[in-house]
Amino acid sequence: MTLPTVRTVADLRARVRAWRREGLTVGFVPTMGALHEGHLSLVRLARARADRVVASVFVNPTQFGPGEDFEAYPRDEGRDAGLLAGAGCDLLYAPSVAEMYPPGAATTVTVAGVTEPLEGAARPGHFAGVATVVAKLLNQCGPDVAVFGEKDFQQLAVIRRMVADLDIPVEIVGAPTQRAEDGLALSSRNAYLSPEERRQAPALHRVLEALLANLRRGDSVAAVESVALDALARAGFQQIDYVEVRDPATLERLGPGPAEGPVRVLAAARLGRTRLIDNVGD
């Protein structure tokens, strides 16, 4: 099956309008391509929540910082389209950079507060790029529901905040992180791992699960964060940007004593040239 593909805002809106005239609901899954089972699980969830599903493939230059992997980021639209079709997607939206950011474009969407710690501190400007492109994609498609993975937990929180603040009429749904059998969170960037690094990488999830268990046993936030940092260093992670216990709704820092109520534990660390992120919570 060949997946129908549109590349302009006008063509995307025309397809969505036609579905609306039939009384159909629309789900949306934005991606940067290099698709894996994690992305396909989002498509299947959107399929369960809506009559028609649009997925976008767009490697967004504005969310990459200096020295990051924009040029090297894997791209294979044909492969992605085949996977999307098999997962139940009805339409691929694959705009060019010029279509998304035409000459003279001068507007950036910024979200305060929830963007500032964690990834925001490690990657300045990243979330302004994310918020801007997601706001544009939601306005271009006008879906009833949009699905995002919980692996990028802070990104999900940013998008929920933006949608609420800007009164964008869409339901944002978070989908559980998909993992390999050894616990490694699925990510397009896992392809950068060498065989030895791939063997080391599942330690990130194991350390976070142990941290959460110790926290629930009554250990203090400060103690479990310190133990986790040491454990990741021993597991071979060369640069650990953060391992922190946060409030799952606001992403405010918790601690230093025992935690009460729900928590989300988030981490980012490097193996070689690959930066991995993960999170667990209750």
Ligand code: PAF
Second form
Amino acid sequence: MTLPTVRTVADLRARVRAWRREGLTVGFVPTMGALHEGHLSLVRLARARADRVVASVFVNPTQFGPGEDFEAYPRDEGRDAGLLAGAGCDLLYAPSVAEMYPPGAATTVTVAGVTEPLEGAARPGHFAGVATVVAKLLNQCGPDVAVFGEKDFQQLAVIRRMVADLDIPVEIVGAPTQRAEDGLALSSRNAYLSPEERRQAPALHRVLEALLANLRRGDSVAAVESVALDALARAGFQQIDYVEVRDPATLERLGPGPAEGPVRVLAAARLGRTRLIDNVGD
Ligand code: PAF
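Target state, the form predicted together with the ligand; input state, the form predicted on its own:
So here's everything in the complex, that chain up top.
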């Protein structure tokens, strides 16, 4: 099955306008391609929430820092299009960098607060790149609902904040993280892991689940974070950027004592050249 594909804002808007004339609702799934079952679960969720589904594939240069993997990021539009069609997507939007950022483009969306810790601290400028491209994609497509994975939990919080602050008329839906059988969160970057690193990688999820269980048993935030840090180092992770218990809505840090109420536990660490992130909550 060939998936209809558009590459310009004008063509995307024309397709969406035609659906609107028929009274159909539109769901949107932004991606950077290199699709896996996690992305396809977002498409299926969008499909359940709207009459038509658009997915975008755009490797957004502005959210990669110097020395990150923009050039190496896996790109295979034919494979992605086949997977999207199989999951029930109706239209692929695959703009060029020049279409997204025409010469003279000078506007950046920055979101304060929720962008600052965790990924924001480890990857300066990353969330300005994400917020800007997502604001543009939402304006270009004009969907009723847009679906993002909880795997990038902070990104989801940033997008919710931005959509509320800029009065963008779209419902943002978060979708649960999809995992391999051994617990590793599905991610396009898992492709970078060597066989040995792939065997070590599920420890990230195990450590986060153990941290959450210890917290729920009444251990203090400071104690569970320190135990988890040691456990990740013992499991072979290097450069552990953070393993922290945070407020699930604001991502603010919790006090060092026992936690009451809902929490989100987030971590980022490297195995060899691959930086993995994951999170769990209750
Ligand atoms: O999560 C991603 O794949 C990207 O950050 C997104 C939301 C498509 C923006 O480029």
